[in-house]
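Take a look at this one chain, the form predicted on its own, written out in C-alpha coordinates.
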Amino acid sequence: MIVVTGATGNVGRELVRILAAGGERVTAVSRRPGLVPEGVRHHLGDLADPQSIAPALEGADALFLLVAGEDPQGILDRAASAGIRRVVLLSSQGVGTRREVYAHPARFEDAVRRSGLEWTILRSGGLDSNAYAWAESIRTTRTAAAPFGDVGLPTVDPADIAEVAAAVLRDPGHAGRTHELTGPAPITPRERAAAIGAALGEPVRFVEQTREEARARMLTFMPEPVVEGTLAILGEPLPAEREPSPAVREILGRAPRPFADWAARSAPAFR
(Lines of atoms letter the chains of each structure in order from A and count residues from 1; the text may use other names and numbers.)
(Lines give C-alpha, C1' and ligand atoms only; values in the text may rest on other atoms or scores of the structure.)
Protein backbone atom coordinates (compact mmCIF):
# COMPACT_ATOMS: atom_id res chain seq x y z
CA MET A 1 0.00 0.00 0.00
CA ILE A 2 1.09 3.56 -0.75
CA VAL A 3 0.18 6.47 1.55
CA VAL A 4 -0.19 9.85 -0.15
CA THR A 5 -0.17 12.95 2.06
CA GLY A 6 -1.64 16.18 0.73
CA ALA A 7 -3.98 13.95 -1.24
CA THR A 8 -6.48 16.65 -2.20
CA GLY A 9 -3.87 19.17 -3.42
CA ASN A 10 -2.72 19.92 -6.94
CA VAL A 11 -0.06 17.18 -6.97
CA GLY A 12 -1.54 14.73 -4.48
CA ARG A 13 -4.97 14.52 -6.09
CA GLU A 14 -3.45 13.54 -9.45
CA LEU A 15 -0.98 11.16 -7.81
CA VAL A 16 -3.79 9.31 -6.04
CA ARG A 17 -5.68 9.02 -9.34
CA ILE A 18 -2.64 7.65 -11.20
CA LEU A 19 -1.79 5.11 -8.52
CA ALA A 20 -5.38 3.91 -8.15
CA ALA A 21 -5.80 3.61 -11.92
CA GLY A 22 -2.61 1.51 -11.98
CA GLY A 23 -4.06 -0.97 -9.50
CA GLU A 24 -2.14 0.18 -6.42
CA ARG A 25 -3.74 0.11 -2.99
CA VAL A 26 -3.74 3.72 -1.82
CA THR A 27 -4.48 5.57 1.40
CA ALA A 28 -5.16 9.26 0.76
CA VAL A 29 -4.36 11.57 3.70
CA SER A 30 -5.61 15.15 3.89
CA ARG A 31 -6.55 17.70 6.53
CA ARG A 32 -10.06 18.11 5.16
CA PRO A 33 -12.54 15.77 3.48
CA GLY A 34 -12.23 15.44 -0.26
CA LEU A 35 -13.30 13.21 -3.11
CA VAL A 36 -11.03 10.25 -3.86
CA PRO A 37 -11.31 7.54 -6.54
CA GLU A 38 -13.38 4.47 -5.83
CA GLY A 39 -11.44 1.92 -3.81
CA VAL A 40 -9.08 4.47 -2.26
CA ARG A 41 -9.07 4.66 1.52
CA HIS A 42 -9.30 8.21 2.87
CA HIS A 43 -7.87 9.29 6.22
CA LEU A 44 -8.19 12.71 7.84
CA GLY A 45 -4.85 13.74 9.33
CA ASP A 46 -2.55 16.72 9.64
CA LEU A 47 1.23 16.54 9.16
CA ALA A 48 1.49 19.21 11.87
CA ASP A 49 0.34 16.44 14.24
CA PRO A 50 2.33 13.30 13.34
CA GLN A 51 0.24 11.11 15.64
CA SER A 52 -2.87 11.99 13.62
CA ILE A 53 -1.50 10.25 10.53
CA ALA A 54 -0.16 7.16 12.33
CA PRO A 55 -3.29 5.03 11.65
CA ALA A 56 -2.97 5.71 7.91
CA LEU A 57 0.55 4.27 7.86
CA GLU A 58 -0.33 0.82 9.17
CA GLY A 59 0.04 -1.87 6.53
CA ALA A 60 1.71 0.43 3.99
CA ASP A 61 5.18 0.09 2.52
CA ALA A 62 5.65 3.48 0.80
CA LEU A 63 4.93 7.10 1.72
CA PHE A 64 4.61 10.23 -0.41
CA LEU A 65 5.44 13.08 1.95
CA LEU A 66 4.86 16.81 1.69
CA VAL A 67 6.86 19.47 3.54
CA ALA A 68 4.32 20.45 6.18
CA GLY A 69 4.38 20.82 9.95
CA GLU A 70 7.49 21.19 12.09
CA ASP A 71 8.32 17.61 13.06
CA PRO A 72 9.62 15.60 10.11
CA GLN A 73 11.40 13.20 12.43
CA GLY A 74 8.15 12.45 14.25
CA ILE A 75 6.47 11.60 10.95
CA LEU A 76 9.35 9.43 9.78
CA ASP A 77 9.66 7.61 13.10
CA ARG A 78 5.98 6.66 12.92
CA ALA A 79 6.40 5.61 9.30
CA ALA A 80 9.30 3.32 10.16
CA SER A 81 7.44 1.84 13.12
CA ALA A 82 4.46 1.09 10.89
CA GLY A 83 6.60 -0.83 8.40
CA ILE A 84 7.07 1.83 5.71
CA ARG A 85 10.20 1.01 3.70
CA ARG A 86 10.28 3.80 1.11
CA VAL A 87 9.60 7.54 1.34
CA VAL A 88 9.37 10.03 -1.52
CA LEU A 89 9.59 13.66 -0.37
CA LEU A 90 8.24 16.55 -2.43
CA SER A 91 10.64 19.38 -1.66
CA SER A 92 11.66 22.63 -3.35
CA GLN A 93 14.30 23.54 -5.90
CA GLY A 94 15.17 26.38 -3.55
CA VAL A 95 16.86 23.97 -1.14
CA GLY A 96 19.56 23.47 -3.74
CA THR A 97 19.92 27.10 -4.78
CA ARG A 98 19.02 29.14 -1.67
CA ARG A 99 19.20 26.79 1.30
CA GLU A 100 19.41 29.61 3.84
CA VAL A 101 15.97 30.83 2.75
CA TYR A 102 14.40 27.40 2.23
CA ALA A 103 15.43 26.10 5.64
CA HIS A 104 12.06 24.44 6.29
CA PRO A 105 12.14 22.01 3.34
CA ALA A 106 15.88 21.57 3.96
CA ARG A 107 15.08 20.22 7.44
CA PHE A 108 12.71 17.70 5.90
CA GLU A 109 15.33 16.63 3.36
CA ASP A 110 17.90 16.15 6.11
CA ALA A 111 15.46 14.11 8.20
CA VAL A 112 14.57 11.90 5.24
CA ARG A 113 18.22 11.20 4.50
CA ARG A 114 18.83 10.24 8.16
CA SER A 115 15.67 8.15 8.46
CA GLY A 116 17.13 4.74 7.59
CA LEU A 117 14.36 4.33 4.99
CA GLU A 118 14.85 4.11 1.25
CA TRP A 119 14.35 7.68 0.11
CA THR A 120 13.99 9.80 -3.00
CA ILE A 121 13.68 13.58 -2.99
CA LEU A 122 11.78 15.47 -5.69
CA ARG A 123 12.75 19.14 -5.79
CA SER A 124 10.03 21.04 -7.62
CA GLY A 125 10.46 24.31 -9.39
CA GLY A 126 7.59 26.79 -9.38
CA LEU A 127 4.25 25.16 -10.16
CA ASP A 128 2.07 26.07 -13.13
CA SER A 129 -0.84 25.92 -10.69
CA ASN A 130 0.51 28.97 -8.84
CA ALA A 131 -1.39 30.84 -11.55
CA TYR A 132 -4.59 29.98 -9.67
CA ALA A 133 -3.70 33.08 -7.63
CA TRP A 134 -5.02 34.99 -10.65
CA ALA A 135 -8.32 33.11 -10.82
CA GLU A 136 -10.53 35.75 -9.24
CA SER A 137 -9.04 38.74 -11.06
CA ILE A 138 -9.18 36.95 -14.40
CA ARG A 139 -12.77 35.84 -13.82
CA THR A 140 -13.93 39.30 -12.80
CA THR A 141 -11.78 41.75 -14.80
CA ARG A 142 -9.73 39.61 -17.21
CA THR A 143 -6.52 40.93 -15.64
CA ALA A 144 -3.50 39.23 -14.08
CA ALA A 145 -0.97 41.05 -11.90
CA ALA A 146 2.56 39.95 -11.02
CA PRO A 147 6.04 41.44 -10.61
CA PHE A 148 8.93 40.96 -13.06
CA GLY A 149 6.65 40.47 -16.04
CA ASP A 150 9.40 39.60 -18.50
CA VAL A 151 11.57 37.31 -16.34
CA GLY A 152 11.10 33.68 -17.36
CA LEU A 153 11.28 30.54 -15.22
CA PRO A 154 10.63 26.92 -16.28
CA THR A 155 7.51 26.33 -14.19
CA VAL A 156 6.31 22.73 -13.95
CA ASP A 157 2.91 21.11 -14.38
CA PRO A 158 1.69 19.45 -11.14
CA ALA A 159 0.52 16.52 -13.26
CA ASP A 160 4.11 15.91 -14.35
CA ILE A 161 5.25 15.91 -10.73
CA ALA A 162 2.50 13.41 -9.92
CA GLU A 163 3.54 11.11 -12.77
CA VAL A 164 7.18 11.27 -11.68
CA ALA A 165 6.19 10.57 -8.07
CA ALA A 166 4.11 7.56 -9.14
CA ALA A 167 7.04 6.16 -11.12
CA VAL A 168 9.51 6.74 -8.30
CA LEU A 169 7.23 5.24 -5.64
CA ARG A 170 7.02 2.01 -7.64
CA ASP A 171 10.65 1.80 -8.80
CA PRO A 172 13.34 1.18 -6.16
CA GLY A 173 15.98 2.21 -8.70
CA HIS A 174 15.50 5.83 -7.60
CA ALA A 175 16.50 5.19 -3.99
CA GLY A 176 19.05 7.65 -2.67
CA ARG A 177 18.56 10.11 -5.53
CA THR A 178 17.43 13.74 -5.70
CA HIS A 179 15.56 14.82 -8.83
CA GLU A 180 14.93 18.44 -9.81
CA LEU A 181 11.65 18.84 -11.69
CA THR A 182 10.89 21.76 -14.02
CA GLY A 183 8.87 22.49 -17.11
CA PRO A 184 10.29 22.40 -20.64
CA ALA A 185 11.34 26.05 -21.02
CA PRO A 186 11.31 29.39 -19.20
CA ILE A 187 8.02 31.27 -19.46
CA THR A 188 7.37 34.79 -18.18
CA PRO A 189 4.36 35.96 -16.14
CA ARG A 190 3.24 38.01 -19.15
CA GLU A 191 3.37 34.89 -21.33
CA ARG A 192 1.49 32.83 -18.74
CA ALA A 193 -1.31 35.40 -18.67
CA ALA A 194 -1.47 35.31 -22.47
CA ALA A 195 -1.65 31.50 -22.44
CA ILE A 196 -4.59 31.59 -20.05
CA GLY A 197 -6.26 34.14 -22.33
CA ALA A 198 -5.73 31.83 -25.31
CA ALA A 199 -7.28 28.95 -23.37
CA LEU A 200 -10.29 31.14 -22.55
CA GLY A 201 -10.60 32.54 -26.05
CA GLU A 202 -10.46 36.08 -24.61
CA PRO A 203 -7.47 38.35 -23.96
CA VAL A 204 -6.15 38.66 -20.42
CA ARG A 205 -4.48 41.98 -19.63
CA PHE A 206 -1.21 41.71 -17.74
CA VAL A 207 -0.48 44.30 -15.03
CA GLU A 208 3.10 44.45 -13.80
CA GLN A 209 3.37 45.00 -10.05
CA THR A 210 6.29 46.75 -8.41
CA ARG A 211 8.44 44.65 -6.12
CA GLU A 212 6.94 46.41 -3.10
CA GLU A 213 3.37 45.81 -4.26
CA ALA A 214 4.12 42.11 -4.71
CA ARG A 215 5.92 41.94 -1.38
CA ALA A 216 2.98 43.46 0.49
CA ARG A 217 0.55 40.96 -1.04
CA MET A 218 2.80 37.96 -0.40
CA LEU A 219 3.33 38.92 3.23
CA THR A 220 -0.37 38.25 3.84
CA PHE A 221 0.19 34.50 3.41
CA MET A 222 3.95 33.81 3.52
CA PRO A 223 6.68 34.35 6.15
CA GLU A 224 8.97 37.28 5.41
CA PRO A 225 12.16 35.24 4.72
CA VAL A 226 10.26 33.10 2.20
CA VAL A 227 8.78 36.22 0.60
CA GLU A 228 12.24 37.71 0.12
CA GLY A 229 13.62 34.45 -1.27
CA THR A 230 10.68 34.06 -3.63
CA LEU A 231 11.01 37.63 -4.91
CA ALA A 232 14.72 37.03 -5.50
CA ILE A 233 13.97 33.94 -7.56
CA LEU A 234 11.20 35.67 -9.52
CA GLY A 235 13.21 38.82 -10.20
CA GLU A 236 16.85 37.75 -10.25
CA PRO A 237 16.91 33.99 -10.79
CA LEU A 238 20.22 32.18 -10.64
CA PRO A 239 21.34 30.26 -13.74
CA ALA A 240 20.33 26.98 -12.05
CA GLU A 241 16.82 28.35 -11.50
CA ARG A 242 16.44 29.40 -15.14
CA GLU A 243 17.73 26.15 -16.62
CA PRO A 244 15.16 23.45 -17.47
CA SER A 245 15.94 20.11 -15.86
CA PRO A 246 16.07 16.87 -17.91
CA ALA A 247 14.61 14.78 -15.06
CA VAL A 248 10.98 14.62 -16.25
CA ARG A 249 12.08 13.40 -19.69
CA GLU A 250 14.56 10.92 -18.22
CA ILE A 251 12.03 9.40 -15.82
CA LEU A 252 8.87 9.49 -17.94
CA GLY A 253 10.39 9.12 -21.41
CA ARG A 254 8.68 12.25 -22.71
CA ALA A 255 9.08 16.00 -22.51
CA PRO A 256 7.41 17.87 -19.65
CA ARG A 257 4.11 19.53 -20.52
CA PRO A 258 4.21 23.22 -21.49
CA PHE A 259 2.27 25.80 -19.49
CA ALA A 260 -0.29 26.07 -22.30
CA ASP A 261 -1.38 22.48 -21.63
CA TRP A 262 -2.01 23.26 -17.95
CA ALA A 263 -3.89 26.44 -18.92
CA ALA A 264 -6.13 24.53 -21.33
CA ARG A 265 -7.02 21.91 -18.71
CA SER A 266 -7.52 24.52 -16.00
CA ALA A 267 -9.49 27.08 -18.01
CA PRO A 268 -12.77 26.46 -16.13
CA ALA A 269 -11.22 27.96 -12.98
CA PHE A 270 -10.72 31.26 -14.83
CA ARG A 271 -14.09 31.55 -16.63
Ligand SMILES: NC(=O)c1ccc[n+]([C@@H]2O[C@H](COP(=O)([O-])OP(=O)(O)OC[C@H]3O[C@@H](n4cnc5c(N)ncnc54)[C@H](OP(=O)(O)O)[C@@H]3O)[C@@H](O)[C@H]2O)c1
Contents of the next structure:
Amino acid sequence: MIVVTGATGNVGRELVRILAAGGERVTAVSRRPGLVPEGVRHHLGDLADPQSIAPALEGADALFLLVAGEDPQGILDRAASAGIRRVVLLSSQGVGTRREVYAHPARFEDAVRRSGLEWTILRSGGLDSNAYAWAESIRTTRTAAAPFGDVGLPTVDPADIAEVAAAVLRDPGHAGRTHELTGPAPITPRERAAAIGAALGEPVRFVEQTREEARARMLTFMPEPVVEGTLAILGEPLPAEREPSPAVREILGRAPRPFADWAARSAPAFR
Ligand SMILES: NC(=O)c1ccc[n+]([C@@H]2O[C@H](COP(=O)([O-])OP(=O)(O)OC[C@H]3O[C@@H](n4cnc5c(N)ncnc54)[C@H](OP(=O)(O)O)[C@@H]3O)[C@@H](O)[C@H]2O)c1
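The form predicted together with the ligand is what I need now, so please give it after the form predicted on its own.
Whole complex next, starting from this chain.
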Protein backbone atom coordinates (compact mmCIF):
# COMPACT_ATOMS: atom_id res chain seq x y z
CA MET A 1 0.00 0.00 0.00
CA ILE A 2 1.21 3.50 -0.82
CA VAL A 3 0.36 6.57 1.26
CA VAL A 4 0.10 9.82 -0.71
CA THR A 5 0.14 13.05 1.30
CA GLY A 6 -1.07 16.21 -0.46
CA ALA A 7 -3.48 13.88 -2.22
CA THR A 8 -5.99 16.50 -3.33
CA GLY A 9 -3.43 18.95 -4.79
CA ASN A 10 -2.17 19.48 -8.34
CA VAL A 11 0.50 16.79 -8.00
CA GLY A 12 -1.12 14.49 -5.45
CA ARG A 13 -4.49 14.18 -7.17
CA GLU A 14 -2.83 12.94 -10.34
CA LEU A 15 -0.44 10.68 -8.43
CA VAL A 16 -3.35 8.99 -6.62
CA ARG A 17 -5.13 8.53 -9.94
CA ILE A 18 -2.08 6.93 -11.63
CA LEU A 19 -1.32 4.59 -8.72
CA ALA A 20 -4.95 3.49 -8.32
CA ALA A 21 -5.30 2.96 -12.09
CA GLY A 22 -2.13 0.82 -11.94
CA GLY A 23 -3.74 -1.47 -9.36
CA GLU A 24 -1.91 -0.18 -6.26
CA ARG A 25 -3.70 0.09 -2.94
CA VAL A 26 -3.57 3.78 -2.01
CA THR A 27 -4.31 5.83 1.08
CA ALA A 28 -4.83 9.50 0.23
CA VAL A 29 -4.06 12.05 2.96
CA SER A 30 -5.12 15.69 3.21
CA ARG A 31 -6.42 17.98 5.94
CA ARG A 32 -9.81 18.49 4.28
CA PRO A 33 -12.01 15.95 2.55
CA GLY A 34 -11.52 15.71 -1.19
CA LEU A 35 -12.61 13.55 -4.08
CA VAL A 36 -10.54 10.40 -4.55
CA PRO A 37 -10.98 7.61 -7.13
CA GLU A 38 -13.16 4.67 -6.23
CA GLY A 39 -11.35 2.11 -4.09
CA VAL A 40 -8.91 4.67 -2.63
CA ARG A 41 -9.02 5.15 1.13
CA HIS A 42 -9.01 8.78 2.29
CA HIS A 43 -7.50 9.75 5.63
CA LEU A 44 -7.92 13.19 7.17
CA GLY A 45 -4.60 14.23 8.72
CA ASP A 46 -2.31 17.21 9.13
CA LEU A 47 1.44 16.86 8.49
CA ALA A 48 1.89 19.59 11.12
CA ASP A 49 0.62 17.01 13.63
CA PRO A 50 2.52 13.76 12.83
CA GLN A 51 0.34 11.72 15.22
CA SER A 52 -2.69 12.56 13.06
CA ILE A 53 -0.97 10.85 10.08
CA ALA A 54 0.01 7.69 12.00
CA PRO A 55 -3.20 5.68 11.36
CA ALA A 56 -2.77 6.19 7.58
CA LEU A 57 0.72 4.64 7.68
CA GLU A 58 -0.21 1.28 9.22
CA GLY A 59 0.39 -1.56 6.76
CA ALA A 60 1.90 0.69 4.06
CA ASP A 61 5.11 -0.02 2.10
CA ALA A 62 5.81 3.45 0.71
CA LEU A 63 5.12 7.11 1.50
CA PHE A 64 4.92 10.11 -0.82
CA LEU A 65 5.74 13.04 1.45
CA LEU A 66 5.14 16.76 1.02
CA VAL A 67 7.06 19.49 2.78
CA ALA A 68 4.50 20.67 5.35
CA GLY A 69 4.60 21.24 9.09
CA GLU A 70 7.79 21.55 11.14
CA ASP A 71 8.48 17.99 12.25
CA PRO A 72 9.72 15.76 9.40
CA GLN A 73 11.42 13.52 11.98
CA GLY A 74 8.12 12.89 13.73
CA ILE A 75 6.53 11.79 10.45
CA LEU A 76 9.49 9.64 9.38
CA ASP A 77 9.77 7.93 12.80
CA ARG A 78 6.10 6.99 12.60
CA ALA A 79 6.56 5.77 9.02
CA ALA A 80 9.46 3.52 10.05
CA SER A 81 7.53 2.15 13.06
CA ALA A 82 4.58 1.37 10.80
CA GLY A 83 6.84 -0.76 8.58
CA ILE A 84 7.20 1.65 5.65
CA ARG A 85 10.39 0.92 3.67
CA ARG A 86 10.44 3.65 1.04
CA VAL A 87 9.86 7.41 1.11
CA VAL A 88 9.69 9.82 -1.82
CA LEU A 89 9.91 13.50 -0.85
CA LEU A 90 8.57 16.28 -3.08
CA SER A 91 11.08 19.09 -2.49
CA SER A 92 12.10 22.21 -4.41
CA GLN A 93 14.82 22.94 -6.94
CA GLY A 94 15.67 25.95 -4.76
CA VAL A 95 17.23 23.66 -2.12
CA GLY A 96 19.99 22.99 -4.63
CA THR A 97 20.36 26.52 -5.96
CA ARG A 98 19.49 28.78 -2.96
CA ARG A 99 19.69 26.63 0.14
CA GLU A 100 19.67 29.61 2.54
CA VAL A 101 16.22 30.68 1.29
CA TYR A 102 14.88 27.13 1.05
CA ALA A 103 15.92 26.14 4.57
CA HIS A 104 12.51 24.58 5.32
CA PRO A 105 12.48 21.99 2.50
CA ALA A 106 16.23 21.53 3.11
CA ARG A 107 15.42 20.36 6.66
CA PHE A 108 12.95 17.83 5.24
CA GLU A 109 15.58 16.59 2.78
CA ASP A 110 18.14 16.16 5.57
CA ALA A 111 15.65 14.24 7.71
CA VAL A 112 14.68 11.96 4.79
CA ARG A 113 18.36 11.19 3.99
CA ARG A 114 19.01 10.30 7.64
CA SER A 115 15.79 8.34 8.07
CA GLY A 116 17.21 4.86 7.44
CA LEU A 117 14.40 4.32 4.91
CA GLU A 118 15.01 3.85 1.17
CA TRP A 119 14.62 7.45 0.01
CA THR A 120 14.31 9.42 -3.21
CA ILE A 121 14.05 13.21 -3.39
CA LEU A 122 12.24 14.98 -6.23
CA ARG A 123 13.31 18.62 -6.50
CA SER A 124 10.65 20.37 -8.53
CA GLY A 125 11.10 23.62 -10.41
CA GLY A 126 8.15 26.05 -10.57
CA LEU A 127 4.91 24.27 -11.47
CA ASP A 128 2.85 25.08 -14.58
CA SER A 129 -0.15 25.13 -12.24
CA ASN A 130 1.13 28.29 -10.56
CA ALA A 131 -0.69 29.94 -13.50
CA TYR A 132 -3.97 29.16 -11.65
CA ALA A 133 -3.15 32.42 -9.82
CA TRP A 134 -4.39 34.08 -13.04
CA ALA A 135 -7.67 32.14 -13.15
CA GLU A 136 -9.90 34.92 -11.84
CA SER A 137 -8.35 37.80 -13.82
CA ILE A 138 -8.36 35.75 -17.02
CA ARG A 139 -11.98 34.65 -16.45
CA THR A 140 -13.20 38.15 -15.71
CA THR A 141 -10.98 40.51 -17.79
CA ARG A 142 -8.85 38.23 -20.00
CA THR A 143 -5.71 39.71 -18.39
CA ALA A 144 -2.74 38.08 -16.65
CA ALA A 145 -0.34 40.12 -14.48
CA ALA A 146 3.16 39.06 -13.44
CA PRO A 147 6.63 40.58 -12.98
CA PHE A 148 9.62 39.88 -15.25
CA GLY A 149 7.41 39.19 -18.28
CA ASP A 150 10.29 38.25 -20.57
CA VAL A 151 12.36 36.08 -18.22
CA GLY A 152 11.92 32.40 -19.08
CA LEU A 153 12.01 29.42 -16.72
CA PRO A 154 11.39 25.75 -17.56
CA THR A 155 8.22 25.32 -15.48
CA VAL A 156 7.07 21.74 -15.05
CA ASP A 157 3.68 20.08 -15.49
CA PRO A 158 2.40 18.71 -12.14
CA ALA A 159 1.21 15.65 -14.08
CA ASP A 160 4.85 14.93 -15.03
CA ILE A 161 5.90 15.22 -11.38
CA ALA A 162 3.09 12.77 -10.50
CA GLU A 163 4.14 10.31 -13.20
CA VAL A 164 7.77 10.44 -12.06
CA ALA A 165 6.68 10.03 -8.43
CA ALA A 166 4.58 6.97 -9.35
CA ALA A 167 7.57 5.42 -11.16
CA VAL A 168 9.96 6.13 -8.32
CA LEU A 169 7.54 4.88 -5.63
CA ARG A 170 7.33 1.53 -7.41
CA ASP A 171 10.96 1.10 -8.57
CA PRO A 172 13.74 0.46 -6.02
CA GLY A 173 16.31 1.60 -8.61
CA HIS A 174 15.90 5.23 -7.53
CA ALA A 175 16.91 4.72 -3.89
CA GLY A 176 19.43 7.30 -2.71
CA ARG A 177 18.88 9.54 -5.75
CA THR A 178 17.91 13.22 -5.90
CA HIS A 179 16.16 14.08 -9.17
CA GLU A 180 15.67 17.65 -10.33
CA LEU A 181 12.46 17.98 -12.38
CA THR A 182 11.70 20.75 -14.86
CA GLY A 183 9.73 21.26 -18.02
CA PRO A 184 11.18 20.94 -21.53
CA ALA A 185 12.32 24.54 -22.17
CA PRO A 186 12.27 27.99 -20.59
CA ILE A 187 8.97 29.81 -21.13
CA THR A 188 8.30 33.41 -20.10
CA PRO A 189 5.23 34.66 -18.20
CA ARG A 190 4.17 36.55 -21.35
CA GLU A 191 4.38 33.30 -23.36
CA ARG A 192 2.45 31.39 -20.67
CA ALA A 193 -0.36 33.96 -20.80
CA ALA A 194 -0.42 33.66 -24.61
CA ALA A 195 -0.58 29.84 -24.35
CA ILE A 196 -3.62 30.07 -22.09
CA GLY A 197 -5.19 32.48 -24.60
CA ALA A 198 -4.51 29.96 -27.38
CA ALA A 199 -6.13 27.20 -25.31
CA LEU A 200 -9.18 29.44 -24.77
CA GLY A 201 -9.31 30.57 -28.40
CA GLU A 202 -9.30 34.21 -27.17
CA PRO A 203 -6.33 36.50 -26.54
CA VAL A 204 -5.17 37.06 -22.97
CA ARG A 205 -3.51 40.45 -22.38
CA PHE A 206 -0.28 40.28 -20.38
CA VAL A 207 0.25 43.10 -17.85
CA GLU A 208 3.79 43.47 -16.54
CA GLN A 209 3.90 44.16 -12.80
CA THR A 210 6.77 46.04 -11.18
CA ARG A 211 8.87 44.05 -8.72
CA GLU A 212 7.29 46.08 -5.88
CA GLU A 213 3.73 45.34 -7.04
CA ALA A 214 4.51 41.64 -7.26
CA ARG A 215 6.26 41.67 -3.88
CA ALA A 216 3.28 43.33 -2.15
CA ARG A 217 0.87 40.74 -3.58
CA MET A 218 3.10 37.77 -2.73
CA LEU A 219 3.54 38.99 0.86
CA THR A 220 -0.20 38.40 1.37
CA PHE A 221 0.33 34.62 1.17
CA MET A 222 4.06 33.86 1.59
CA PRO A 223 6.66 34.61 4.30
CA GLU A 224 9.09 37.41 3.43
CA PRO A 225 12.28 35.34 2.87
CA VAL A 226 10.37 33.05 0.51
CA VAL A 227 8.98 36.08 -1.36
CA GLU A 228 12.51 37.47 -1.81
CA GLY A 229 13.83 34.09 -2.95
CA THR A 230 10.95 33.61 -5.38
CA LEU A 231 11.39 37.10 -6.84
CA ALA A 232 15.11 36.43 -7.27
CA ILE A 233 14.38 33.19 -9.14
CA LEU A 234 11.70 34.82 -11.31
CA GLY A 235 13.75 37.94 -12.08
CA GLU A 236 17.38 36.86 -12.05
CA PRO A 237 17.41 33.08 -12.39
CA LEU A 238 20.77 31.35 -12.02
CA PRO A 239 22.01 29.28 -14.97
CA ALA A 240 21.02 26.11 -13.06
CA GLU A 241 17.45 27.42 -12.73
CA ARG A 242 17.15 28.21 -16.46
CA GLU A 243 18.55 24.91 -17.62
CA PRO A 244 15.97 22.20 -18.45
CA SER A 245 16.73 18.99 -16.58
CA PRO A 246 16.98 15.63 -18.39
CA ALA A 247 15.41 13.71 -15.48
CA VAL A 248 11.80 13.47 -16.72
CA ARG A 249 13.03 12.01 -20.03
CA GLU A 250 15.47 9.66 -18.28
CA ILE A 251 12.84 8.32 -15.88
CA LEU A 252 9.75 8.28 -18.13
CA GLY A 253 11.42 7.69 -21.51
CA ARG A 254 9.68 10.69 -23.05
CA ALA A 255 10.10 14.46 -23.09
CA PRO A 256 8.44 16.54 -20.36
CA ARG A 257 5.08 18.01 -21.43
CA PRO A 258 5.21 21.62 -22.68
CA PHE A 259 3.22 24.35 -20.90
CA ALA A 260 0.73 24.40 -23.79
CA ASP A 261 -0.36 20.87 -22.81
CA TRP A 262 -1.12 21.94 -19.24
CA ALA A 263 -2.94 25.03 -20.55
CA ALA A 264 -5.10 22.94 -22.89
CA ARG A 265 -6.07 20.50 -20.11
CA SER A 266 -6.66 23.30 -17.61
CA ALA A 267 -8.57 25.68 -19.92
CA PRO A 268 -11.93 25.19 -18.11
CA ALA A 269 -10.50 26.98 -15.05
CA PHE A 270 -9.87 30.09 -17.20
CA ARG A 271 -13.12 30.20 -19.22
N1 LIG B 1 4.19 25.52 -6.75
C2 LIG B 1 5.46 25.37 -7.09
O3 LIG B 1 5.96 26.05 -8.01
C4 LIG B 1 6.32 24.35 -6.39
C5 LIG B 1 7.68 24.27 -6.71
C6 LIG B 1 8.47 23.31 -6.05
C7 LIG B 1 7.90 22.47 -5.11
N8 LIG B 1 6.58 22.57 -4.82
C9 LIG B 1 6.01 21.67 -3.82
O10 LIG B 1 4.99 20.90 -4.40
C11 LIG B 1 4.00 20.68 -3.41
C12 LIG B 1 2.69 20.24 -4.06
O13 LIG B 1 2.27 21.24 -4.96
P14 LIG B 1 0.76 21.24 -5.42
O15 LIG B 1 0.63 22.31 -6.45
O16 LIG B 1 0.31 19.86 -5.69
O17 LIG B 1 0.07 21.77 -4.08
P18 LIG B 1 -1.44 22.12 -3.86
O19 LIG B 1 -2.22 21.98 -5.13
O20 LIG B 1 -1.49 23.39 -3.08
O21 LIG B 1 -1.92 20.93 -2.92
C22 LIG B 1 -1.41 20.73 -1.64
C23 LIG B 1 -1.96 19.42 -1.13
O24 LIG B 1 -1.41 19.14 0.14
C25 LIG B 1 -2.44 19.09 1.14
N26 LIG B 1 -1.85 19.69 2.33
C27 LIG B 1 -1.36 20.94 2.44
N28 LIG B 1 -0.88 21.12 3.69
C29 LIG B 1 -1.05 19.94 4.34
C30 LIG B 1 -0.75 19.50 5.66
N31 LIG B 1 -0.21 20.32 6.58
N32 LIG B 1 -1.06 18.23 6.00
C33 LIG B 1 -1.66 17.39 5.10
N34 LIG B 1 -1.95 17.75 3.84
C35 LIG B 1 -1.66 19.01 3.47
C36 LIG B 1 -3.60 19.87 0.51
O37 LIG B 1 -4.88 19.50 1.00
P38 LIG B 1 -5.45 20.21 2.33
O39 LIG B 1 -5.26 21.69 2.16
O40 LIG B 1 -6.90 19.76 2.39
O41 LIG B 1 -4.67 19.64 3.45
C42 LIG B 1 -3.47 19.41 -0.93
O43 LIG B 1 -3.93 18.09 -1.07
C44 LIG B 1 3.95 21.99 -2.66
O45 LIG B 1 3.44 21.78 -1.36
C46 LIG B 1 5.40 22.43 -2.63
O47 LIG B 1 6.03 21.98 -1.44
C48 LIG B 1 5.77 23.48 -5.44
